[in-house]
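A single chain, nothing else alongside it, follows as C-alpha cells in the form predicted on its own.
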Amino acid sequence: MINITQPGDFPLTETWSYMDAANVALMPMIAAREITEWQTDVALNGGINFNDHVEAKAFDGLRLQGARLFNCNQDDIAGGSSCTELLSSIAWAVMPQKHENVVSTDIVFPSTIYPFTRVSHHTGCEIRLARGHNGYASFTGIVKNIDKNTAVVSISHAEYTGGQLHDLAALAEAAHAHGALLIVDATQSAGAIPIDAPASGADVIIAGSYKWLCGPFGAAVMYLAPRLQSKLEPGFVGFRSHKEMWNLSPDRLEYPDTAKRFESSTMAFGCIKGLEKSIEYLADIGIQRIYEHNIALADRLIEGLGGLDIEVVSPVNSSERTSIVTCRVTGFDPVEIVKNLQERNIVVHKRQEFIRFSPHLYNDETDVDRAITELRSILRR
C-alpha cells in the first residue's frame, strides 16, 4: 500500500502507531501552523491585520472547503465552534412541539440527541430511541419509530462505538415520507467517507473538526439544505447573525438567506482557519482515496484479530462498515490492554467493554501488523 501522506505531515507517526482517529485524530502540520500563525498575529498586532473587513470574511475559506467536502454550494455551508453548538441551534430552530416526536437510537453519541432532549423539556415533544446492541442499530428498528408525528430523525452517520455506517439516502426517504427532517452528525465520518450532501437527501449535516477531519478542537462545519436556508430561525444569535454584520443597529435582525445565518458571533477564528486548512489537505488527497486506504487497513486489522480469536463486533463485509474496528477480548480487561499497547507506542481506545481501533490516512500496514504482534504478546503474557 502506498503511503498517501508526506513525511513530516504527521510527525508522531514516525515513532508511534496511532490508530485513534475516532477519539482525537492527528492534525497535519500545515493546519497546526495556520492556527498558530493566526493566533500569534493577533497577539502581536491586535486588530491591525484582523480588521473589520477580514473578520467579516473569516468563514469564507471554510465555506469553500466545506463545499468541496460535502459536494455542495458555498451558500450551503456554515461554521461554528462545535458540532454540539450548531446542532443545538438547529434543534431550537426546528423546536418539535408537544404532539411531535424525535427519532434516534440508544447507541448514538449523546450529543446527537441531547439538544432535542433539552427542547423536549421545554415543549414536551417525545424522544424515541431505537434499540441497539453491541454498538449496532438496525435500519428497520429506526424506521419503525417514524410516523406521521415525527418531526426529526437525528442520527450519527457512523456510530462511534462500532463504526456502523447508516444509509443516509434511505433514512432521508423514510423521514421525508412523513414530513420529517433528517439531521445528521457526521463527526465520525466526514473526512474519512465521501459524503455527497445534496444526493444524500439529508436536511442538515454537521461535523466536528477534531476527529476524521484532522482539525482542531473549537471548530465545526455544517451543511444546510437550500430549502431550509430562508426558513429556519437559528436558536443561537449574535451580531454576526444580521445579514450586514457591521451595521450595528439593535432595533432589527434580518438573517442572510443562506446557511451563514447560523454563524452567530465571535469565536476562536484561528480554529476555523485550521479546519479550513485540514479539509483542504484531505480534499486535495481525495476523500475517496482516503476511504479506500482506510478500509484496506481495516481489512488487514480484522484478519489479524481473527487470527487471535478475538471477536470483532463492528459490521464487516457490508455497506455498513467503516474503518472503525471494535472488538471484544473475552477474559481480559480492555483498560489494561489499551494501557499495555500505549506503553508499546500503539494508541487505540476503550469504549464500553470494547477495544476500538480507528486507523486513518497517516497509518499504514506496518501500524496494523505491529498492533497485532504486540496484542498477541500481551494476550500470551
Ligand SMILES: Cc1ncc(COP(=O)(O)O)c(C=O)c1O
Contents of the next structure:
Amino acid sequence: MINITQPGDFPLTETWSYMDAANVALMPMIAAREITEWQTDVALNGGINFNDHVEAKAFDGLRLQGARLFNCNQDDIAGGSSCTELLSSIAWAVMPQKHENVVSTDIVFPSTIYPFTRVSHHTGCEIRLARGHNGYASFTGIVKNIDKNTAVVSISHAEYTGGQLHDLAALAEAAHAHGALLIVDATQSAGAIPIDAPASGADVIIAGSYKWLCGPFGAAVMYLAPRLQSKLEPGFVGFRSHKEMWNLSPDRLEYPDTAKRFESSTMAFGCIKGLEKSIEYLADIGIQRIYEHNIALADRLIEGLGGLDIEVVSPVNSSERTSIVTCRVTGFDPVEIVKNLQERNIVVHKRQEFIRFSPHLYNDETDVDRAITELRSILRR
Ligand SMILES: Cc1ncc(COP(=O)(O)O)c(C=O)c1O
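What I would like now is the form predicted together with this ligand, since the data block earlier showed the form predicted on its own; can you produce it?
Now the full complex is given, and it begins with the chain already shown.
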C-alpha cells in the first residue's frame, strides 16, 4: 500500500496507530498552523489586518473548498460553528407543522434529529424513528415511515456506530416522491466518502469539521440545494444575515439569495480557515483515493478480526460500508480492551457495547497489523 500522506503531515502517526477518525481525526499540520497564525495575528494586531473587508470575505475560501468537496457551486456553500448549529438553523427554517412528520432512525446520532425534536416541542410535529439493530437501519424500514405528511427525512449519511452508508439518491427519491426534503448529516462521511451533492438529490448536506474532514472543533460546512436558497428563512439570524452585512440598519433584514444567508454571526473565523485548509489538503489528495485507501484498511481489519473469531457488526462487502469497522468482543469488557490498546499506543473507541475502528488516510497496514497482534495478546491473557 502506498502512503498517501507526506512525512510530518500528521506527526503522531510516527509513534501511534491512531484509528479513531469517527471520534476526532488528526489534523494535517498545515491546517493547524493556519489556525494558530490567524489567531496570533488577531492577538497581536486586533482588527488591523482582520478588517471589515476581510471579515466580510471570511467564508470565501471555505466556499471554494466546500464546492470542491461536494462538487457544487460556491454559492451552494455556507460555513458555521458546528454541524448542530447549522442543522438547528435549518430545522427552524423548515419548521414542520403539527400534521407533518420528520423521519429518521433510532440508531442515528442524536444531533441529527434533536434539532427537529426541539421544533416538535414547539409545533407538535411527529418524529418517526425507523427501528435499527446493532447500529444498522434498513432502507426499507426507513422508507416505510415516509408518507404524504412527511416534511423531512433527516439522516446521517454514515451511521456513527457501525458506519452503515445510506444511499442518498434512493432516499432523496423516496423523500421527494412525497414532497419531503432530504437533510443529510455528513459528519461521518465527508472527507472519506466521495459526495456529489447535486447528483445525490439531497436538499441539505452538513458536515462537522473535526472528524473525517480532519479540521478543528468550532467549524462546519453546509451544502444547500439551489432551489432552496431564496426560499428558506434561517432559524438563526444576526448582522451577517443581511445581504450587505456592513450596511448596519436594524430596521430591515433581507437575505442573500445563496446559501450564505445561513451565516449569521461573528465566530472563531480561524477555525473556518483551518477547515478550509484541511478540505484543500484532502481534496488535493483526492477523496476517491482516500476512500479506496481507507476501504483497503477496513478489509484488512475485517480479515484480521475474523482470524481472532471476533464478530464484526458493520456492513461488509457491500455498497453500505465505510472504513468504520465495529465489532463485538464477546466475554470481554470493551472499556478494558480500548484502555489496553491505548497503553500500547493504539487508539480505537468504545461505542455502546462495541469497539469501533475508524482508520483514515494517515493510517497504513502497519497500524492494522499492530492492532490485530496486540488484540490477540490482550484476548489471550
Ligand atoms: C453523525 C454525527 N453528527 C454530528 C456529530 C456531532 O455534532 P457537533 O459537532 O455539532 O456536536 C457527531 C459526533 O459524533 C456525529 O457522529
